[in-house]
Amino acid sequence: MQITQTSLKGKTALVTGAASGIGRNLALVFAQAGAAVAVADLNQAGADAVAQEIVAAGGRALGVAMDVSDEAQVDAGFARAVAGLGEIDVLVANAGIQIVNPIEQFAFADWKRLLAIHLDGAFLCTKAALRSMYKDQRGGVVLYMGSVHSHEASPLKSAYVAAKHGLLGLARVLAKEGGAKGVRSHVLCPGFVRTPLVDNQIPEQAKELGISEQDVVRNVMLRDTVDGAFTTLDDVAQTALFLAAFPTAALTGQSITISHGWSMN
């Protein structure tokens, strides 16, 4: 975790999918920058552990159990976060899953489950966050965790690519609707980040494509980067922090690609 001078002092952030991976690191970096952080995740124990780590370092945090595809759980989680930490100033809609299969073998139940978490979850969390952000014109920032696949496509990822493309539309509408009320929106679009989600894809893609796991990493995931490197957790967190703390609406509605040159949209 890198030290940054960018400040979120006095702000309250809620990060979904924050018990591990990208979300966990975002929560830690935001806390280091001065934000009180609601650590939201389906895994209550994991969320509590990250919150305790923040508190132990001198920050303010709260673990919140939340299935982002369940409206009642989202509303209850946001209410708990507001009661414990204050009105929400920054939302990071990060929760997500991956399911890899060719279209003709992609189960409709899997399609619906993936879109429910990525798209329904982003919508429900946005709606809940706006209760704070629109209150007394206080404003706020909503960051959606997109992907290079918000702009690109890859085989075997029909639901994921569709969901990540959908976040661009949601962010752009929010930018238009929220601008007059001081709310900004952005889509973070990382390349492959070496998290458990990506690690799980490597053997899955090797099996589907009939190649070795090493070839998946070298010739599928990192082939088009300029340096043969994965996007790092801090690459994503520092970009998110920059956007969360940015002082104007100059960048609202934009997607920011973080991919070591893989995609240059």
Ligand code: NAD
Contents of the next structure:
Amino acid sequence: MQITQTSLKGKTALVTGAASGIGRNLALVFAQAGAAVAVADLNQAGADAVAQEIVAAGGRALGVAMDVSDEAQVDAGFARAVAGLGEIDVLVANAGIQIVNPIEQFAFADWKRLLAIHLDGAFLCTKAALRSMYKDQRGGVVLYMGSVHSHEASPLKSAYVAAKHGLLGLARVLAKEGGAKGVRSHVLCPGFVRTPLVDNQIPEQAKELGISEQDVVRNVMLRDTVDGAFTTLDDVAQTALFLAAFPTAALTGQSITISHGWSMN
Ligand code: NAD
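Please could you give me the other form, the form predicted in complex with nicotinamide-adenine-dinucleotide, since above is the form predicted on its own?
Following is the full complex, with the preceding chain placed first.
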């Protein structure tokens, strides 16, 4: 067996949270690799702009507005994507938010909102994608956007760490249930990537921890990396592309850490 294929030609991918940051870049890289891409996001205008960028570069794409924590919106969004681009072969459940606070001050409403987006969203999108992937034994790949926080803990991030650990369980169950039907799953676990989600945390953490923003970057975010470097958008997208295009179930149920050595799990 030769493992040289990194093409997604003929495949349709749906990427959630794809109007910004990691999801946006994934959508662009998957389109460059030949996939038709449903660019799904809460932010309709942002999703449409990324889809237009792909189309302008000669690819196939569709902006799809959906709140991943709302079952009716997810089902309607997948139906639009399938009608416009064909059955879904690759799902990237990427949409996410961050809320930082010590546990004793963490509002229950914030806990529920974060889990609804990360975990309910991953579950609902998986269920919707399986309608395509289980049809006629087509098979497919589901990539969950975990984090180094799928394996490690940090102060102030109770809901986020709990949600990202939870994705490992969902991915492993899907690998077992979907195996016989040609469906594989993985959890991508990036270290810190400079996106709006991280840029917003720097001043928040500086305030909570009583240190400068520079110290948050140097001594909190990148302290345990081997080279003091941020993970890049392309580091994540290229790893996702490799897993999405991998031809067999030799790789399934895995979590892959992309973190400059911060975590070696
Ligand atoms: P981002 O803020 O740049 O993008 C997140 C996108 O998700 C936004 O476009 C937003 O509109 C969308 N979104 C939010 N709530 C949604 C909902 N309910 N339904 C649909 N879309 C919704 O963030 P990012 O840094 O690109 O993060 C993307 C994913 O990567 C998240 O799951 C995050 O936890 C994970 N992650 C990020 C980092 C990092 O350092 N940036 C590291 C590890 C993991």
